[in-house]
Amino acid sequence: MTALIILLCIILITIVLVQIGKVTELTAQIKGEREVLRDNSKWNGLLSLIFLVIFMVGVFVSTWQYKNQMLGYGPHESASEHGIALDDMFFITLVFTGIVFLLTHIALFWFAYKYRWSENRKAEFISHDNRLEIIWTAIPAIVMTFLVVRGLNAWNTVMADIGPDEDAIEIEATGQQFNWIIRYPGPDGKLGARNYKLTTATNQIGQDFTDPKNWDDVVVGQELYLPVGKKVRVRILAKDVLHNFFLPQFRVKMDAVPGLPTYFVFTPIKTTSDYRNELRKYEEYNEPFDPADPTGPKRWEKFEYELACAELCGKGHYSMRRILKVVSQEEYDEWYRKQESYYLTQVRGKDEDPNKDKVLDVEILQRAKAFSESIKSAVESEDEEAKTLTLNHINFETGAAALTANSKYELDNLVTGMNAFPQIRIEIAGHTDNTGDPASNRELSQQRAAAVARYLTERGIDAGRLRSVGYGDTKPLGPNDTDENRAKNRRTEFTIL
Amino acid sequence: MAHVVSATETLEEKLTQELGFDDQFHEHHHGDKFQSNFLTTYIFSTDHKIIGRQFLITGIFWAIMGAAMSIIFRLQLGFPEADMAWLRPILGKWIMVNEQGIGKLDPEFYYSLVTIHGTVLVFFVLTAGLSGTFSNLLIPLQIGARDMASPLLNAFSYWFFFLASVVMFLSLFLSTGPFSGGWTAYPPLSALPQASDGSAAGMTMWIVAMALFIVSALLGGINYVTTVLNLRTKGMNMWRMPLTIWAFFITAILGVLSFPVLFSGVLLLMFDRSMGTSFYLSEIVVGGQILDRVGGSPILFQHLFWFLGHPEVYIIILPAMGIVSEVLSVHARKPIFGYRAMVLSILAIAFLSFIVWAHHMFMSGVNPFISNFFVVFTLIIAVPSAVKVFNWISTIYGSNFRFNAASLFGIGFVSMFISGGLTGIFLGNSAIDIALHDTYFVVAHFHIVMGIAAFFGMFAGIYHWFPKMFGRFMNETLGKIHFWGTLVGAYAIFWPMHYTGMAGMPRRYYDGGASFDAFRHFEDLNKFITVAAIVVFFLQIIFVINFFYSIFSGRKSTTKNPWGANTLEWTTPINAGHGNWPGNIPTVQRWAYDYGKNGEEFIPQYIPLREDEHDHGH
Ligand code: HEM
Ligand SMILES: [Cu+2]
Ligand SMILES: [Cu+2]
């Protein structure tokens, strides 16, 4: 209904306008050409002046109104080091172009008004003026030279890649329809290799897990963190179509191109809370964050740095938001410590793990640490139960008592433990599940326990501190009903005596 | 004044008899046997004046389509919460209606609208509708030729454009929707139907339409260049050509040199889409599917696209500049200031426009070192551009300026070109472009400097040459309402976008940035812009009504040369037939800008120089 009324109004206005047009045309014919020209001069000359004034005032008032959006001004100062140079360039250009804008517009509309048609005026015959033309070619040329030199200086500094020995964090952003996958290097500080052909549902960015550099890499969740004051190199890639890694407050913007990694180097200079405290000074940031909740948190309190996509990538282009938190080095370290390797938590040991049959150095290190802690607590414990520990990572050749090569580091951990607590003695116990003949099970478990003891004595542990027994299937941890449970029952344990 | 005009008319007839060039036109053509019925006169015509009108009317059709699309997506941006169910009768399934009966614009279709809007306005309206119209109408008339060098190819040029229009139009009705990857059509998005519905059949039709369009542009361009070079009447040396002709001539050269590059670009894209090649594709996983394409580069397409794309923006603006130079000079009753500088700056801009294309690609992953060169050349363009602005302003200085719809749009053009050109200086400096690239600042820049400015040039041309095209005048009052309203309205639409752009608001966001804290506080501004857009759209409807009404019932033109202009088109009969001049072709004795010289208000080009007179074109 309202639509219909609006439509009718529009039609009505149109008819009125057309009628006005017709009538004025008729009166014009009566008035004659001169009179019409005079009227035109009067009214349009006036309108030129009015427009000039309104336009110039409007431009300056609205610029003042929106000054807080101006790059490098007020709450819109750059949060990165290089951004300052760029904001300065913006300001310098604004001053030059502002002057030209004002002067040319005044001249244009003022001249149109001043030299409006009149019977008594004769146009001057001025075809050109070489001196004037040289001057107004030279001045823009000089200004442009100045802008180019300054601009390129800034550009080449900003876009320089990090040097080989520079202290910087390198992280990786991969755009896909319609989100970002952000990867941090693990403690080795290096990002592992990728091959897009390895992409699967669990391996979203095609990490090549045969590359040890990948084993500790972290794929972070919704929020990414960066330490303030530290140089960051973002390696930028895309899986499917073009995207653009855009951090507005940091003046960081670079296309993500499938098949062609790009990068951007920047240094955050304001933490999220620094930035919030600056925003706090401005009225508009003291409005409620959620208009529906006027007593709730203010805008500045909820401010976050945001990552956006700035290259059309399909129908979800507008929604590729992520949050970036810039924090102190300590807070960053704390956050970083909590991050877990994607490979070790999500892929390790699964079917798609190319290293299923290998033990990784990281794991050996981790396990050594865990082992020394558990042996310590077992020694110190009063509880009988707690004195028995399972050697989780030793394996024997199938149906034989020979230790596999991969088992030895665990026993080395045990050697280290026994050296650390020279007073302890242990019993090594072999267990099997209930498949096969119980007598041969018992024998095999006995041999296996003995093999362990033998290895330990070869490593210099006094044989008197060791005892080995084979229990066969007589002491299961639980029922031998499933493959899983049977696997639990096949084990080698030691008990601190 | 009346008796002055008729005096020149008789003088004109006398001079054309005495000095004119007799090409035995009347003996060869007793009338034009190819223009004997309605169909051959108005539809399959080879007369450049008719073809010009065909380009204009097809252009107006697309301008209305493109503007209507922009209103729909502006509604989405200004009033994201509003119910759009009322658009269902037109848009059908592209309006998603939920259980409460609230209709929402499908994001995929939002992107289709933006894409088709950009494509048709840049190519179909501001290239074909502007350069196509006025090059056709004015080149033969102003240089004193009976028609184009090849009237037949000229007609083909229109009909290829027509075909391109048909294909593009039909693509709007595909069930997967028209192409939706932006007017720049960057792969891989445009190459992979898996990545976007619009990249399926919609993109195929987009490419076909563009290929047909390029054929049209080339046929037209070659014709314009040949005609200007070979068919100038006696005495019309290059330095006596009106600036319109210079602009059309250089525009045509730009088109002929750059459109083939776009053609190869989209051809390779076609191969990537349908023949399994990898010109633009490498290491892609899309929708969980690992593609077996390696070795291509998406950036290659951007180079090919912008090698046309940048000259293309000058293909759009140069004709407008030429028209405005002519219109301002005629109505200022004063020579264009610095004619030679105007020509030289056109040449400089045209040359430079071929070596700045990568300023669209500062952030695309090209080697940052390369950008140094493009920054230098880009900012050099500001110098000839500034020279042109100063010359237009100086043309008005000391004039006796007649205000009418044509000359007002001329002034509006200069204002828009200044405002938009100045923001180019920000963007051309790659360091600043880091912050501004692909934000609304760019949208503001190019709509003001190219979109609105070129439209203003086109309007100036239409109001000015309407009597030549249709033998009638457009309504002046409506024209002036159209001008002042559009001037204010266009600034109201695009000026605020500078502010959202500075805040970092990316372009091509379906929800206007609502999901980002940094961008979502511009609701009021977005509403304001949308309302302004609707008002401006309405004003254009007034123009369209004025245009079609005036064709049939406008005030009749009773004199050959209603504006008192110097150029040759005003020596043809009011409704000139095919061949333009019934008798001899007038010959040219002087440059086109002797306004206010020797105490005469104007001295047309066919008037011989006085003994002691200095000619400005030599
Ligand atoms: C002083 C002269 C000019 C300079 C220095 C300049 C510079 C630029 C730059 C650097 C860009 C890329 C911005 C970005 O995407 O980040 C750009 C975009 C654009 N310019 Fe200009 N420009 C100038 C004049 C013009 C003129 C005269 C036109 C057209 C008549 C024009 C039309 C465009 C268009 C259409 C785009 C955007 C294309 C797109 O991304 O969709 N510019 N300009
Ligand atoms: Cu995107
Ligand atoms: Cu460009």
Contents of the next structure:
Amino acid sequence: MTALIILLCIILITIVLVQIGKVTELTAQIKGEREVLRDNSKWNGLLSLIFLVIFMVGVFVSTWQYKNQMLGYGPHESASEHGIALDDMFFITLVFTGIVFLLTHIALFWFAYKYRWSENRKAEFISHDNRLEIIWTAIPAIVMTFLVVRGLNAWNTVMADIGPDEDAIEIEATGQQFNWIIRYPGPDGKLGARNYKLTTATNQIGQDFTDPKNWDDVVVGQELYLPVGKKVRVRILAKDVLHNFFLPQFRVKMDAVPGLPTYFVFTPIKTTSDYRNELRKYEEYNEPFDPADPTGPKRWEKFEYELACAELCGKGHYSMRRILKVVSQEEYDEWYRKQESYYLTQVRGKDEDPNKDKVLDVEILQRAKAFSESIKSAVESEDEEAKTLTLNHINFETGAAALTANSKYELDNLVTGMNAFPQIRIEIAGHTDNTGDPASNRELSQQRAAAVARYLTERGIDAGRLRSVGYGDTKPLGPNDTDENRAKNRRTEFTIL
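Form predicted alone structure, per the form predicted in complex with the partner chain context:
For this one, just the chain is written down, with no partner chains and no other molecules.
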């Protein structure tokens, strides 16, 4: 039905135009062609002037009306250090092109009026004018040279990479349909190596987990955090099709090309809170964020920096939007401390882990820190139960009391703790599950507790501060009804006496 109505409208408009043409022909025949030509030229000239005025008023009024919603004007000044240079460059370009736009349109419509057809005017044909040629060649050349030089200076500033010793954060953004995978370096400050051949469902960006720099790298969720005033280098890649890394408020825009890593360097200079406070000064941003809820939060209160994909990368293109929060260094550090290594939480110990039989340097540091905090809390606690700690990372040969090589890291942490608190004495307790003969289990647990005590004394701990006891299967943590529960019951503990 809609198509039929559209077709009928087209036919009707065609008929009206044909009739207007016929009326014009009849008028020309009645009044004379020259008189009609004179009247048409007069009205065309006058209407051109009227259109010029209306058009120019519309241009300036709409520009003023919407200036606060355009990047670079009103509250939307650049939130990055380099963006100021870009905004200046665009503004100066706008000034020059605006002058040309204004003058050419005034000349166009004024000439349409001034040189309308007249019986008493004869056209002049000027084949060449050296002065005019010089003017309209030299002036654009000078202006273009000025703009290009400024543009090159801005380009060199914006695209400069970070120096080898420069204090900066490097993060990695990998675009895929339809998501950004954002990777931060761990405490070592370095991003690990990648190899696309290692890509799997678990290892989506092909991290090479034989590279120690990958062990502490962090893959963040839907919200990104950056500290204000800190230079950031973004390594930009794509897995499938062309994407575009776009942070409009920071004037950051760079293609993410499969197989061709790119980068962008910028320094945020406004926190999210700062930007919101700029927006709240403007009336239009004090309107309700949700028109259906006039008492709800205002537009400025709901503002967030966003990461968008500026390429039409498929049907789910819209879902690549991510939130970016720029915060103080203290807030960033607090958020960063809560982030966990992707490798240690998602890959470590699984079939894809190439380091299953190794204790990693990063794990040694983490365990040492956690053990130090635990023994300090136990020493200071008044609760007797809190004074018993399990040595989670020591193991023995199956059915024997020989410590495995990897157990030394946990026991070295215990040596450090004993040295840090020279006043404490401890009981080392061995426990087993209920598999096998109870007497044999007790004897084995005693031997294992003694092996731990022997390790400590060999490293300078006074034997008088140690007591080793084997409890066998008499003190289980839970029922020995599953492999998992039996594994929990097989443990070595120490209690601060």
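As the structure is a computational prediction, the values presented were derived from the model and not from experiment. Residue numbers count along the first chain shown, from 1. Note that the rigid core is defined as the largest set of C-alphas that superpose within 1.5 Å between two forms.
In the core-superposed comparison between the two forms, Tyr336 has its Cα shifted by less than 2 Å. Core-aligned CA deviation for Asp412 between the two forms: 2 Å or greater.
After superposition on the rigid core, the Cα of Phe396 moves by 2 Å or more between the two forms. Relative to the superposed rigid core, Thr474 shifts its CA by 7.2 Å between the two forms. Shown is the Cα shift of Ala487 between the two forms after rigid core superposition, which amounts to 4.0 Å.
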